[in-house]
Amino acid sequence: MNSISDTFLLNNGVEIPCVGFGTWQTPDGEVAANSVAAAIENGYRHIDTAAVYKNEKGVGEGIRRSGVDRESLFVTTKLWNSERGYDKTLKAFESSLLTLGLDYVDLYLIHWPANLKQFQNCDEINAKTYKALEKILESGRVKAIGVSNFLVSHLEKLLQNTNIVPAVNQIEFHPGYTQEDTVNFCKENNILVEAYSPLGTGQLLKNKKLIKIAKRYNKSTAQICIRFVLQKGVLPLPKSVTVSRIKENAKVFDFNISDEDMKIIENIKDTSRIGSHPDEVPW
C-alpha cells in the first residue's frame, strides 16, 4: 500500500480502499458531517458507519457536502442487533439508505452475531439475516455484503447455511489484541479481515513501546498503530473528529515498519479486548 487511495480486492472482485474513515461515537449532526467532510477533503474514500451510532443523517451530509462524486467513495453501515431476521433487515437496510440519503452502499455488515447466551436459535437467526443480505445484494442497491464481530465459531455456521461468503469481517483489532485465530481462518476463506479500534480507543497512545518504535520513525504512535494493522494485512478505520488527526492518521504510506519492530509489536501483551466479547454481549 502506498497510498490512501490504494485498494484492497474483497472475495467478489470490488475494491475497497485500504484505510477507512471510522465515525463510532460521532456525535450526528455538524460534528459527523464536518469530519466526513474533512476526511474526504483530506483523502479518505471509505466512510464507515452504522445504524446504532445514531449519525447515518451526519455521515451523508458529509459525503454530500465534501463535494466529491458518490462513484469515488466507499460508504459502510450495519445492520443492528434488535433488526435481526430476514422481514427485519431488508427494511432496516431501506432506513439506514432513507437516513444516508444514498441511492446504495457499497458494504452492508451484520453488526453482531446473535448469541446462545440470548438465543437457542442462534444460528438459524443469523443464517436468515444473511439470507436478507444476500437478497440486498442480488438487488444491487449494495455492492458487498458481510458480517462484524464474528469470531471463528460464527462463521463455520455461517458458511454452512449461506450461497456468499462473507467479502469482509470486521472486528476489534489492534496492537496488544489481534485475534490471530479469526483473521487467519478469514484469510483461508479468502474474507478480507477490518480493524475497528485501531488505536485501542486511544489507550495504545501511551504505550511505552508504541512511543519508543514511534520516535525511531518520527511518527506519532497513532501512525504506528495504522500502519501495522496494514503492514498484517488489515485494513484499519481509524477514527477522528479533529482535523489534525484526521490528516495525521492519513499519512502513514511513506514509511515501514521493519521486521523487528513489527515483531515487538506483535508481542505487546499488556493490551487487550477493549469492546465486548461476541458471545457475551446482552443486545
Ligand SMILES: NC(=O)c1ccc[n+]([C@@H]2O[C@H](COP(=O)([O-])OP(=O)(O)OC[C@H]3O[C@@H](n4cnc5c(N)ncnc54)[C@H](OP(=O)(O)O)[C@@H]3O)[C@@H](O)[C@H]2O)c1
The other form holds:
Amino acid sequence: MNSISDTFLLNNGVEIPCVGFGTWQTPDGEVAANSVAAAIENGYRHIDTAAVYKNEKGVGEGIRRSGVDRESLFVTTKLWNSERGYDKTLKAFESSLLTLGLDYVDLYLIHWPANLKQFQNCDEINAKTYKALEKILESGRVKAIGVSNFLVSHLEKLLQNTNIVPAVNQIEFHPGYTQEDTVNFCKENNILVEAYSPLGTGQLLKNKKLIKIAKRYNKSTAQICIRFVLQKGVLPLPKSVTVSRIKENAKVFDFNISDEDMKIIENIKDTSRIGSHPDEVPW
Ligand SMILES: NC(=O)c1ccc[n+]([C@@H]2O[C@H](COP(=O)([O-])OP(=O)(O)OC[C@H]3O[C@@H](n4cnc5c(N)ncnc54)[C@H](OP(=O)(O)O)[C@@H]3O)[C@@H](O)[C@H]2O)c1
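Please supply the coordinates for the form predicted together with the ligand, as a counterpart to the form predicted on its own shown previously.
Now the full complex is given, and it begins with the chain already shown.
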C-alpha cells in the first residue's frame, strides 16, 4: 500500500480503499457532515458508519458536501441487533439507504452475531439475517456483504448455513489485541479483516512502549498504530472529528515499521480488549 486510496481486493472482486474513516460516537448533523467532508478532502475514500451510530444522515450529507463522485467512494453501514431476521433486515437496509440519502452502499455488515447468551437458536437467526444480505446483494444495491464481531465459532456456523462467503469481518484489532484465531480463520477463508478501534478508542495513545517506538520514527503514536494494522494485512478504521488528527491519521504511507519493532508491538501484552465480547453482549 502506497497511498490512502490504494485498495484491498475483496473475495468478490470489489476493491476497498485500504483505510476507512470511522464514525462511531461522531454526533449527527454538522459534526458528522464536516468531519466526513474533511476526511474525503484529505484523501480518505472509505467511510464506515452504522445504523446504531445515529449519524447516517450527517455522514450522507458529508459525502455530498465533499463534491467527490459517489463512485469514487466506498461507504459501509451496518444492521443493528434489534433488526435481525430476514424481513426486518430488508426493511432496516432500506431505512439506512434513505437516511444516508444514497441509492446504494458498498458494504453492508451484520453488526454483531446473535449469541447463545440471548438466543437458543442464535445460529439460525444469524443465517436468516445473512440470507437477507444475500438477497440485497442480488438486487445490486450493495456491492459486498459481510459481518462484524464474528468469532470463529460464529463464522463456521454461518459458512455452513449460507451461500456467499462474507467479504469482510470487522473486529476489534490493535496493538495488544490482535485476535489471531479469528484473523487466521478469515485469511484461510478469504475474508478481509477490518480493524475497529485501531487506536484502542484513543486509550492506546498513552501506551509508553508505543510512544517510545513512535519517537524513533518521528511519527505520532496514532500513526504507529494505524501503520501496524496495515502491515498486518488488516484494514484500519481510525475515527476522529478533529481535522488535524484526520490529516495526521492519513499520513501513514511514507514509512515502514521494521520487523523487529512489529514484533515488539505484537508482544505488547499490557493492552487488551476494550470493546464488548461477542459471546457476552446482552443486546
Ligand atoms: N463494528 C463494531 O462493532 C465497531 C466497534 C467500534 C468501532 N467501530 C468502527 O471503528 C472505528 C474506530 O474505532 P473507535 O471509534 O473505537 O476508535 P479509534 O479510531 O481507535 O480512536 C478514536 C479516538 O481517538 C482519538 N484520536 C483519533 N486520532 C487521533 C490522533 N491522531 N491523536 C490523538 N487522538 C486521536 C479520537 O478523538 P477525536 O475524534 O475527538 O479527534 C477518538 O477519541 C469507529 O469509529 C467505527 O467506525 C466498529
